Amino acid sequence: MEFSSELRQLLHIPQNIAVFSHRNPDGDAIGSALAMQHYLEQYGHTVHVLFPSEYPEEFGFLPGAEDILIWDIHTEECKQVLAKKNVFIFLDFNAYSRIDKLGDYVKNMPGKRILIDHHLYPEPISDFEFSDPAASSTCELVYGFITGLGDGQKINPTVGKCIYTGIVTDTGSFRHATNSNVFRITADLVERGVDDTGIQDKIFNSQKEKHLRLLGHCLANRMEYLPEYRTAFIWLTRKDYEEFDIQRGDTEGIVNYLLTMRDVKLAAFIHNQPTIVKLSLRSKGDFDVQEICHSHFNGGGHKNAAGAYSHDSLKATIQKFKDLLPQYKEALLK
């Protein structure tokens, strides 16, 4: 990462700083925000975190996750707030459309803007742009963004919980995305007192007697398997919903069980949200998903793991789906 004298100078007098993620934050969204809030608080400066949409409460173990302001709850406040920002930083998202209607309101507004991300084909909306498709996750991007400003004594225990939540999440626990870099981070952390273990378990070992019993359902009753392009998906529909009262965040990481076939290479969880249809979809290997939600679904991601709507009907998005299989055949054989 390269730093220039007017970014250095921005982060290292107190500013006014807003900090946003994603709709529908995960691990990594949540986990960057928090310490990106956490490192700037040592330099005196205010800082808020804003998401547009709630997050999954097994996240809320993370400090300072208690007070996030949720754009689709605390919109005034929210207002309140940004009126007096000055600074943007923008994690794990490289478009406004990925924050709706809170980035509707924040593109206008004056203020310099940084954003750090890994994901695909970031759009022009920042001053200062850290982007590598190749980094596991944000978090990676943001440890390196704090020992890149010569920072790395601020990475304390607080700070590393947060980014040691985000890789962990993104990788699938160290199972995809992976490079060398991510695994001498993690034990940099390790040595700086983060407890990788306790971690995981609160992330991993915190569900609820529903979210087994939806599993269950999911497996038994709305899985179907394509042999034949090795390919297998799960769908809910709105009474699925109704009848085991999912949340947001109650289907995450579903679609991945798919991937624990030995013959499967692509996955896909296709449910109903009350005005779209979305997709999720993961692959094994060199098999791009990011085209197919880029190319077909209105979505993009990373090669690995990619998500996308659709304004069909269930059925309708359902065939689409099976229907574009058989020009990815090649691919999804090899």
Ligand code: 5GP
Contents of the next structure:
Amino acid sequence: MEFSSELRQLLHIPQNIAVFSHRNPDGDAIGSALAMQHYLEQYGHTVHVLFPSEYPEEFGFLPGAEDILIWDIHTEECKQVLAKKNVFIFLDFNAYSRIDKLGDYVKNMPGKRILIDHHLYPEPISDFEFSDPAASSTCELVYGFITGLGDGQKINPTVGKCIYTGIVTDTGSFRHATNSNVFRITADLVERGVDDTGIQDKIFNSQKEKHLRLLGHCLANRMEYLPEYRTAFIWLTRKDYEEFDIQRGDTEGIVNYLLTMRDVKLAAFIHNQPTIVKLSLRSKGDFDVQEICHSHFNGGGHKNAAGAYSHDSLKATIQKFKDLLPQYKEALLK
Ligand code: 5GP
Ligand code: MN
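Got the form predicted alone; any chance of the form predicted in complex with this ligand too?
Below, the chain from earlier opens the complete complex, with every other chain and molecule after it.
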């Protein structure tokens, strides 16, 4: 990473900073935002973390999580806090549309913008851009940002815990999107006192009975397997949402079970949220789901994990997804 003297100066004088991450924040969104906050506060900056929507309960253990401002809940407080901000840091997203109304609000505010992200095709929304789609996670890049600025000693166990959280969640516990740097960083974090297995226990062993019942329902009653396209998908209806009392985040990770089938290369989870139909696509190897989400559903993400929304009905969205498969057959069977 290259750092201009303008950026160094900006960060070394106390500023009023807002740190943002994307809607439906995941471990990398929360981890990178809180790591950045705990790092910047060591320089005397005043820092607030703002998300468009709530984060899953299992990340509540992260230091500072309780102070995160959620636009959907604390709209007025978000506006008051933002009025004083002069530096905006965008983490784990690269387009204003990913932070919903928060994006509309911040778009035209005066101030310097720093973007650190690993999604493809960043939009030109920042003055200082650190975008690397080859990185495992935004947290990997935050580690690179802090050490690149010569501040490795500021990665204390609090900052480290947050960085580890993003790395371990975005790599599916070191199963995908890894690189040698990820293991070097993780070893360094453990040496600095990060309790790696304790954090994994808090994040991954946090399921409730209803989550396992819902997973059983998905696999037994809502799964379709199309071996001729090496594709499997799961769908959930609005009625399922009521019956299983599904809240935001309860369906996280379900799509990944489909990839555990040996011959499945493309997996989808298509579900009816209150006002829209959400698609989550996952793939193995070279098959690019970002392209499918981008070209056909106006979404995006990464090669092996992407998402999108549709305003069609659930039935129509499932049909559209199935109708696309013939044109990808060659790539799926390769
Ligand atoms: P998920 O399926 O878990 O919601 O998202 C998988 C990946 O795709 C994440 O990296 C997320 O940031 C990205 N993603 C999910 N939904 C959308 C969307 O509607 N638009 C874009 N551009 N990216 C998305
Ligand atoms: Mn990420």
